[in-house]
Amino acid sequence: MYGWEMLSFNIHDGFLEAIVRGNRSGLLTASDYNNLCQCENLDDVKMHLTATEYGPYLQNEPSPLHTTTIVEKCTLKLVDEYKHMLCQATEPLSTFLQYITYGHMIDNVVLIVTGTLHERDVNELLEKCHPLGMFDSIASLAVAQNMRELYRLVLVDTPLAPYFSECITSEDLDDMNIEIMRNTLYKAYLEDFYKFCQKLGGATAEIMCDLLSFEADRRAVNITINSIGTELTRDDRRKLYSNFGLLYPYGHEELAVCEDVDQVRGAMEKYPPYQSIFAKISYGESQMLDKAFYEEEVRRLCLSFEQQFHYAVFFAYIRLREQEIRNLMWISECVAQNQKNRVHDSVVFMF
């Protein structure tokens, strides 16, 4: 019952909400990222961060350093927080904070899958791989040749296998059915999560069903603005937005008619929250869209830290790091190329 979780929730759940609270205090300023863009070289910006709660994972590293490498420590840094936060959990969170990894899951099966379509070394893929994501016969996805070979030979044995159940065909993987694929895994994940989420119950369910129903938004967005001009029909569009959301259903009629990107924006501005998003970018133009949705994105989840007792701040925590990841990749490899008259464009800034 929502407004209760306040008797019971630190009994089990209130030393890692302390937990996630203090991180969230680490987490670097506007003016860390001030600094870090007057940065001349990469070893500039690891002395910065040396004086962060990266210091550690950043300072036994030799020169020249590369931004792979700081991208890497970095990452490591947040499995180690996320890793912490598991092994210390009880049940639901416990299965809240795994609910949080699939994502990345799929993106790992998805890099797998496409560069073995290109013929690249299996080694070298699962380096690129998030460590949030890995499980234990990920190697094996190497050698399916569809759908249902993937499925049966890999698959079956991890979490993922549930969101299997519309995307089995027999049809040889390429580059389009990868990309459905992809696609179709988010939404039966997404749809999962909701549902999860709304058992729950409580501030918990409130506030992950709309940063959800925002991350379901946002890919009913994309999946729009990239299907156009392919061969990808109107039905096969519509079926790869998630069945909730804003925009469900009658946005998602709309979005899945659009030809080009402005009527994509003429949709969207339909609704009051979507209408700022659209506002910061200039007709006929999309490649800001991606940054504008990261700063609404951004907005919402600090919003999760006003409220207490619920697990939204878990999830908000891992996706504030992981923006906070993309934002020194972008500085690190403006900086590496000299193309520090471009460092701002894509940094989300947080507090």
The other form holds:
Amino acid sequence: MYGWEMLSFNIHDGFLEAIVRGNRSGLLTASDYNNLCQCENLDDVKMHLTATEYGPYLQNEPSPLHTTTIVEKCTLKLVDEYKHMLCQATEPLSTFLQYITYGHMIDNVVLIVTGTLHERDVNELLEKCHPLGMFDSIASLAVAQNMRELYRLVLVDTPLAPYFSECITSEDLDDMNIEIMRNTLYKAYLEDFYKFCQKLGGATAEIMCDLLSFEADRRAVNITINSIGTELTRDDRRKLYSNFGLLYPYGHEELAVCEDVDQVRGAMEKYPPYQSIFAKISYGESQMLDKAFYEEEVRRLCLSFEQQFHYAVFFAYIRLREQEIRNLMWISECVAQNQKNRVHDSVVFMF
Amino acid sequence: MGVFDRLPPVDHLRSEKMCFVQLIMPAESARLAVTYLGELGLLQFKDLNEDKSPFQRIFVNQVKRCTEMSRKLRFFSDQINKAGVNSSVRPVLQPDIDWEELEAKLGEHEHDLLEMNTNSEKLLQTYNELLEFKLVLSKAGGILASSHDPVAPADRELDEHIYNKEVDDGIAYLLEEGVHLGATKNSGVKFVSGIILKSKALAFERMLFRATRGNMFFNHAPAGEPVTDPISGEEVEKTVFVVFFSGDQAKSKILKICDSFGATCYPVPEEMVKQRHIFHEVSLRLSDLEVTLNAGIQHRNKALESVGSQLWRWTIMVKKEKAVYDTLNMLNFDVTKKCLVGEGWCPIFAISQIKDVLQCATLRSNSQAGIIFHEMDPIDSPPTYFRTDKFTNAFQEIVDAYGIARYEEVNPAVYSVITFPFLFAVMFGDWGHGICLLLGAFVLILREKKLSSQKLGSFMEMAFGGRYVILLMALFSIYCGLIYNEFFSVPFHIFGKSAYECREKACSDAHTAGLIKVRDPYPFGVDPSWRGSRSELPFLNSLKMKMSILMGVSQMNLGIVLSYFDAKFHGNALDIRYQFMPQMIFLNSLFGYLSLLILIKWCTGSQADLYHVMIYMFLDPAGDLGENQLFWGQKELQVSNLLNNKNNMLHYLLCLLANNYSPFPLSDTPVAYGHCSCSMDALPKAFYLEETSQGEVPRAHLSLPWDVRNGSRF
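Could you switch over to the form predicted together with the partner chain, since the one displayed so far is the form predicted alone?
The next block holds the full complex; its first chain is the one shown before.
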């Protein structure tokens, strides 16, 4: 199949690819970020953003702005664009686009379940949910008491249902097993997405599998680092790693037994693509790891635009927009809290 | 060359002469001066702060205030549209208000409006909730009545208790409580009634079923009419439901699910008497609220109307103000920080006007120092500025769409005023259609004043902008239609009788032997007898095709001749020798020659096959022309044409190579090259496309795609 997509790709997906590439050119550039970093207050940020593609979304906001408003409006733009693309998409692109949102769905489910566990108000929690991961009955998650109910009542209707097969227990929900549930779901989701992309074949499979492998490996590292010092056993930890990616299977064996950050580093440095990431970080440090991974991800996502006739651009675009929104949130927070010296800590430039 | 040298200069084709000027304005009069300059619209400021981001510039605060004000204005117009207030009343002359005053006024209005909105919003929410309650009462009452049971006294007491409380606390209690559990006695079956979005009803029922493991009974009835949702304020379709269930656990679950689905629960008593009572109560309260609401809305509409009558003026004012500050942001402070220094371009004819305006600004602002205005030596090449009026503007815009001429380059728009509509008509030619188009154009032109002040749709705007283009196109297509003799594709005998007639009365052999010519040729255009004849298509095709070639070639010649004037004006001998000349020779030795053949064929009525002539001119230049010989010396001419062509190609190629090493601007080479290829592949198109009318203008390196009109942002 490889190489032949260009014969037929444009019949169904040419329009949307053009749309997504057009949207991509609306992403903020390094000079935009430089300007944003010099802002004195949130009004300046707004003023600068109104000159970009975010203009129509921000121009009608009254003046005492909050970071949340900016982030909310920027997310709204992403959601609008996503919905537009989803409306226009035909199979299998529409399934592919839906796959992209399952990750948000998992996050939302976990957010609501944890929230209810701590007796937060459901409406308040709903506001915090990512709009891309919303589904109809999401609010009824609050009714469920344990995983079995969670599945039987709500999730059976959602696309997440098949991923649940591994974590149905009658145990009552608590923080620990919610976290395990999140990671099991995520694992199942990534594996399913991976299989789906392989089924699509061609350049989509090639690029997406690369991107998803990176995602899986990053999650493996994060799970390892976050579970150091918790009561999670090695076997349980091992079970949370996705069964693909560069680290699978030998890297996983090594990660499963790691006891501190430097051991993780040792395990990861055996893999050339990840050497550069760890080379940026000094020993014993895990704070900057996130940023290093994000930078690597952005680099890979940007590269996917270099090739034509494949679906990975949609995935890449939505991921890049999300990264951009994260950047904007960080910048606005720094500006609002007057900590401009920390602005560059977490901003990942794209172009 | 001598002939060309004696031709008059084509000044009317060139853009205005520009000069680079510097303005030094005292800070106090700068704003006024820029305002006046903006109204004049003849000076383009150069951005002296390109390296600064928008919020680092001098007048950033004013710009911010302007955007804030325009936000408020948008809010007003939004509110006015929502309320449906008619605000087209033109204001009676109001005193001019200051910018600061306006800002304060806008803030005040916004504050008032927001307050009114919050007040009425609360009322409206209550109102809508009551409306829903009323609906639920009537519908759920119906459902309950159908499954009625005698009610035990205990429950009656309970109900009464709640009912009394309701009466005490007023209806508001009902709404806060939100939920009341009806109890159908005996079985311990209870029920919850409420209202839910129609689209969610199915999922809701499914969820209830799952949560209670099927131990419930769901009954629903469509609300029938669209209901205004109390929270979002939108009109939606809703469904009234009653859920019967038993047990307290189920109750809490069901209430949670109701909550999560956004279903609003309203208590409905079981007995008809009480239902009626509450129904009555609710209706009473509704009518009360309606009165209050209407009063509020009227008050608000009045406020909106007063805003609306001024809105247009204010919007213009704020827009102007913002444009002024945006322009001021392009200026620099001088060393003393007392003066603003600006640089820009203006057409030379406008200098005196600008000086007058600046003088006026100084006087008005009571400034001690005058504004200094002087010319400077330009660094960059000047921008292109064409003076246009409402007639020529549309043509200029069509040409601009292909590329904007360089400074002082020949402006093709002047010729395209005629050639563009004419070439359109060559294709469109039909005087019936032409008349329709003409009527349309007249409507647009006669209502010009009215339409220009209105906001039109994107398509109408395009048609209106090009109304004079349409007018000319209509006139030319009537003319061409008369030549083609087509009125909605039907020929008419307008200019006398047809020159052809049948050989005999019965006309039996008209389709076999053909007609015979009995009179002088038809005086104007195509003879109507051709219509419907077997040879109609070959005849008309040949006529139109040849006509198109003639027009295309003359069009291309015009373009190349214009490039000569251009090169001569700029004193570029190289261009003339290595660009204009080869192009001229190339075009005319091939297609010019073809045109000559066509003309001769038409004049002499010869039967020569022109395809054959043209093709064998290349394949067999020395061969005998035979019956295709049209004039004496044709063969010699053909050979010389061919040699010319070949030499020309070599010449062209050589100067292309040579130019790469020459001290002359290299950028001219691609133009020359592009030009040649343009005339070659344009020819097939020239039959039917008017594209060539723009194709002949040098347009490869137009580095200044801005002109004074757009640049100054007014």
